[in-house]
Structure formats: C-alpha cells, structure tokens
Amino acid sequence: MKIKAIALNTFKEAIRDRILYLLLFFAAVCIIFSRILALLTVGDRVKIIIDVDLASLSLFGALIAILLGTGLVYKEIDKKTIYTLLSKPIHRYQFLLGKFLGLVLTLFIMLLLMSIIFLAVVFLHTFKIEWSIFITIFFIFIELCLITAVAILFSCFSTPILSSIFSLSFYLIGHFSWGLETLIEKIRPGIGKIMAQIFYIFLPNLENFNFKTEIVHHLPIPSNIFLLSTLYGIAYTIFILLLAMLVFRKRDFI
C-alpha cells in the first residue's frame, strides 16, 4: 500500500509536468509528419512511415523517461520533502520503487497515446493494421522501463542536469555498443582485448529491444529471441533498481 500510494502520487505529479505534454506534442508532430515524408520520398511509403514512427516512439519515450526520471528524487531532496517522507514508517526501497512504478505508469500512458496516433496514421495510409507492430511497441516499453531505472539511479546522487547527461549517454551507448563487438574482433589478444570484453559484457545492449528493421522489412525472427530479450530487459532493470536502492540507502540527508 505504501509503494502504491507513492506510485500514484508520482503519477499525479508527472502528468502535471508541462514538459511531458511538450514532448508528447513533438512526438505527435513527428509521427504525423512521417506520412508527408513518405509522400516525398521514393520507395515503399508504408515502410518509411512505420520506421520513422517507431523511431519517434523510442526517442521521445526515452526523453520523457530521462527528463522526468532524473528529477524524481532530486526534487524531493531540494524541496526538503524527503525528510518528511523518511520520518514516516516508509523504507527507502519502498520510496524508490514507488517512484519507479509511478513513472512507468506515466510512460505506459504516454506510449499508449503515441501508439494510437501512430496506428491511426498507418491505418489511414494502408486501411489495415499489422499486428507485428505491437511486438516492437512492447519491446520499446521494456527499454523505457530500463531507461527509467537508470534515470532514477543517477538521480539518487547527482543533479538533474548531470543525471540527464549520464542517462542520455547510457541510451546512446546502449544503441551503439554493437560497435564494441566489432572492435574486439580487431584488437590483438592481450590486456586491451580483455578490458574491451569486460566493458562489452557490462555495458547495456539496447539493440536487444530493437526489432524495427525486422518488422518493417518482414524478416523472420526466432521465437526464442523474444523471450531472451524480455528476460534481459527485466534482469537488467532489476539490477539497476537494486543498485539505486543501495546508493539511496547509503545517502546521508542530515
């Protein structure tokens, strides 16, 4: 009940944030503009619309998670409300978990709204809905849950500006970590290669949640990949949340 109360309060605070609606507006503009872009380009227009719109969902969803998530804990500390909350019979892990679930609920609603606009644009162009699109949207949501956990982690010990930079770096590194695998193959055996392999193991690989290319071009995807990607996202999110709880537990507010 304590976690639920904090989550609902976080959700109510998030939906009153103006930046949330600003990002939703720009996301809607990009999604609608994709149809105009498809008309001006050469090629399969449906593929262009789906590709651009799915990329917009992922990018603007990540921006919402980062810009809102990095201020969740800092605002409580800055406004001194953290002292009132922690003076009550509330554990610190309950506080963080409530904040996380509240923001995840907000992201779910925002992603749902963006997806409705996206599907409406696709339907107006093709007069049908490809159900495989929902698979990509599902994995975008899992990715956003992970980004939310990362934003909360950085929010536990840093300012919103630095936390936003760190979280955005996490997002970018996660989508370009595949380049490190190519680099490892070219490095000669030795300490450098071992260090690169260690970095590759611990760095996030957000491309595990990226099925846009397969869905757009109707490429076959092994069923076990979906399960592995889901488990990877859940496990990594839990790990980041546990790390955030450990950092927050050691934080001294006196």
Given for the second form:
Amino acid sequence: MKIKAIALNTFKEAIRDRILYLLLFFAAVCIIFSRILALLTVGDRVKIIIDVDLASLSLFGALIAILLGTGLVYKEIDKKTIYTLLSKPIHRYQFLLGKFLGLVLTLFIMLLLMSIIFLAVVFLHTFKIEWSIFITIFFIFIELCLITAVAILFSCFSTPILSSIFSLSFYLIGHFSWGLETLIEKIRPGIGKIMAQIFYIFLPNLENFNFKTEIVHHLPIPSNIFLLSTLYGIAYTIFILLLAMLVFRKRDFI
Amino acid sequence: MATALKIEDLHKSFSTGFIPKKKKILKGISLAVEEGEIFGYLGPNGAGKTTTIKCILGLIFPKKGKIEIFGHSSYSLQAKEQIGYLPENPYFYDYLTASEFLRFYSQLSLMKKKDKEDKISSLLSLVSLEQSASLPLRKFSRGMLQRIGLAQALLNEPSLVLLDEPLGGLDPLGRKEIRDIIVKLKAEGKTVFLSSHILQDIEMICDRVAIIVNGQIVSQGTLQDLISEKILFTEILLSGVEEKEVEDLGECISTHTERLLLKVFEDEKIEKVLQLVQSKKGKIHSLIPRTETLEDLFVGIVKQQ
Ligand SMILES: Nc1ncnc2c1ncn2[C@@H]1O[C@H](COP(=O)(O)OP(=O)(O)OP(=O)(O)O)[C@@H](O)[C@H]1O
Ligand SMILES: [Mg+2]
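Alongside the form predicted alone that was just displayed, please also present the structure of the form predicted together with its partner chain.
Everything in the complex follows now, all chains and molecules, and the chain you saw is the first one.
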C-alpha cells in the first residue's frame, strides 16, 4: 500500500521528465528510419525492420532507465523531499522499492506504446501480426528492470552523472562479457582459471536476454533457456536491489 | 505523565573536506520532553538544532547516544507513527497540488480511506489553505509552503510534533496564525518540540526551553526558572525636564529629541522623578518596568561561550 503510493508518485514524476520524451522521440525516429532503410535494401525487408526496431527499443529503453533511474533517488535527496517522506511510518527499503516499481511501471507503459507502433509498422508490410516479437520485448523488459535496479543502486551513493556513467558501463559490460568466455577457455587450468570463472559468473550477462536473432530468423527457442533467462533476470535484479537497500539503510541524509 | 521524547548523551560528527576531517557537531545532548508540553529548542545559527532533530527522525545516525519516543526506539515504526515533522525551509513535490500532496502522504500512514478525505479538508482549513487546495505547490509562496508543511506534519494525528523553525520566513500575521495552531495542538493534548532563534515566539508559547550553543545544552528548564521575574529597572520616557535635573536619579539614555529616556534602578527614585516632573509641569509619556527576558538570558549565555 505504502509502496504503491510511492510508486505511483514516482510514475507521475517520471512522465513529467523531458528526457523521457526526448528519448521516445529518438526511438520513434529510429523506427521510422528503419522503414526507409528497408525500402533501400534488397532482400527481406521485414527482417531489417524488426532487427533495427528491436535494437532501438532495447537501446533507448536502457537509456531511459539509466537517465531517469539515476535522477530519481538523487532528486529526492537533493531537494530534501526525502526528509518528510522518511519521517512517515515507512521503512527505507519501502521507499527504494516504491521508486523502483514506479520507474518499472513507466518503462512498461513506454515499451507497450513503442511495441504498438512497431507492430503497426510490421503489419503494414506483412499484413499479419508477429506475435513472436512479444517474446523479445518481454526479455527487453526484463533487461530494463535489471538496469533500473542498477541505476537506483548507483544513485544511492553518487551523483546522477557518475551513476549514469557507472550504469552505462554496466550495460556495455553486460553486452560484451560473453567474449570473456572464449578467453577463459584459453587460460591454463589452475587457480587463475577458477578465479576468472568465478569473476565471470558475477559479471552481468545481458546477452542472456537477447533473442533478436532467433525471432528475426524464426529459429526455435528451447523452453528451458527461456525459463533460465527469466530466472536469471529476476534473481540478478533482486540481488542488485538488496545491495541498494543495504547501502541505503545506513546512509545519512544531510 | 509520560515522557514523549528522551534523548541521552547524543553525539554526532560530520566529516568534511576532500581529506575528511571530523567536525564534532553534537557533543552530548541530553533532554527529556514531557507529554503535553510545548518545548522550545533554542540556539544561535549553527548550534546543532537541525542536526538534533534529524537524529530524532533517523535521517542521520548518531555516533553515540539513545533516543526514545514514548518509550520506543526512535528507529521503530511505532515511534514514527506517533511523530509529525516539519523541516526548516520545507520543499515538496512541486508538481502536485496541495490536496494531491496531502493525499499522497496520507497513504503513507495507516488511515482509513474514508477518514483521509475528511482529515485532508480539515487540515487545509486549519492552515487556511482551502482556497489554494488545487494550486500546484510550485506556485506557493514561502509562507504557504510553511503552512502546507505543517498540515502534512499533522496528517497522522501525531502525539509528538517536531517543528524546525516553524515561524521562519513568515510575516507577523503568519507567525501569529502558526503560533495559534501550535497552542491549539497543545490544547488537544499533543506534545510540541520546536526549534527557533526567534525568542519572542518561544517566550510566548513554550512551557520549557533548552538552550543549545555549540552542540551542548547550556541551560534547561521552565521559563519561570530560567528568567527571574524581579524588576531589573524601570524605563521612564519624559519631557519638559532638563537632563541635569534628573542625572542623579538614574541613567539617561537618549536625549536626541526633547524627550528623555531615563533608566531608574530604585523604587524610591521613581517617586522622586514623578514629583519632579509634576512640579516642572512636564509630561510622562511612558513608564515601563523591565524584567529579565529570554533574550537577556540568551544573549548572556551566548556571549559567555
Ligand atoms: N552536511 C554537513 N556537513 C558538514 N557540516 C555540517 C553539515 N550540516 C550541518 N553542518 C554543521 O553542523 C552545524 C550545526 O548545523 P545545524 O543545521 O544543526 O544548525 P542549526 O542549529 O539548525 O542552525 P540554524 O539556526 O541556522 O538552522 C553547523 O556548524 C554546520 O556547519
Ligand atoms: Mg536549523
């Protein structure tokens, strides 16, 4: 109940942010641009549209999550609205969870709107609705939840600019960390290899949520991978949120 | 009568600068506020009033010390359910209207849905903001923000109200309004803890005060105990008499007009002054006995430090 109130207020605050509309505008430009691009190419036009659009959904979604997420908690501290909020009978973790859910709600609605435009564009080409696209979008959403949690974690102890840089690094590392796997295979067995493997496990692997190729090329997705990726996303998000609560619990608000 | 707020040996320091250097802000604050009284927390700028209140609310964590609210640890929800807080220079979500804002905050305390709307409208009328109920807070003046801040502090029917400089930045009329509300809270049986450096206001409404200077409480007690009611001297404003004639009766203060301000220290001399003025066909404009004020006490203590 209390968390819901904070989440709804966060949502109200987020949809007033100009950054949100700027990024939404760019995402829309990309979706329209993909159509022009498709006209200029030979081959499967629909594949190009789907490919470019899904990539822009994921990228702009992540940017929104990072730029809004790092500002939200910081703003409350900076403008001192958190003083009266935390003097109410709520726990600090409830505040953080409310902020997180409010932003997740914003991202959900934004993703829904963009998906509708996107499906409409695809429909104009194929005259059928590509339901499988929703699977990809579902995983984009899970990835965005994780990135939101990361942005909130960083904003618990640093300024918006620094936390944006940190969160962006998280995003980039998350998408390229799979490259380490081949590297680790080349290390000689021993303590070094084990250390590298442990390190690798804790690094985020956001490619787990990337099903674009499979969808574009109509490849089958094994259902256990499906389930594992979902669980991975949820577990990682909870882990990051717990970390954020831990940082937030003993913080002085001055 | 129960103790509403009990602070024991509170220490807090901040580290500042690039190379952190510890600066002691609170150096062992102890005080107890009894249920049903208005307690004034008095001190010059930078003494540590706001820091103490933030410790009570759990916004910052003290290095050492214990804080209890009606017997509960100040960190517990039971304690927080019983307090209302108005920060200094309050600032709130500026995109919400006054009633939206109160509705949002009312959801954070345990209250029945039906009661909420009644409570919100009664609070808006208490702080006389009914007219501005649907105005966004960004359009509020300083005094209006102070009043909506007071309204949010009273949302959950708190038994202990913590007010940080509630009269700061208000005009005399606004000050009177807030003062009246505070007195009304006391009449309802609530305990009020307020910080201020505006002495007249504290003097007018507080039952007991504590004076904090440099992170330490230097004086604490009821106003009667702290201020003697003995008449220190009498100020007489008179005209039609030469300065030389009254010189040995008291101390002449201002002579820039034809009027004369005379500070008389002994009672018999007052009679003599009156007789003298009468015989010279002069005029008495005013005669004011001066007792010690909180201000005298305050200035004295601060100077001592
Ligand atoms: N975040 C901070 N970092 C370092 N020092 C601080 C911080 N906040 C406050 N201080 C210092 O703590 C001291 C007490 O500050 P505090 O705000 O409690 O004073 P105050 O009694 O409320 O004063 P005022 O009447 O001006 O509101 C001041 O000397 C101030 O410089
Ligand atoms: Mg202060």
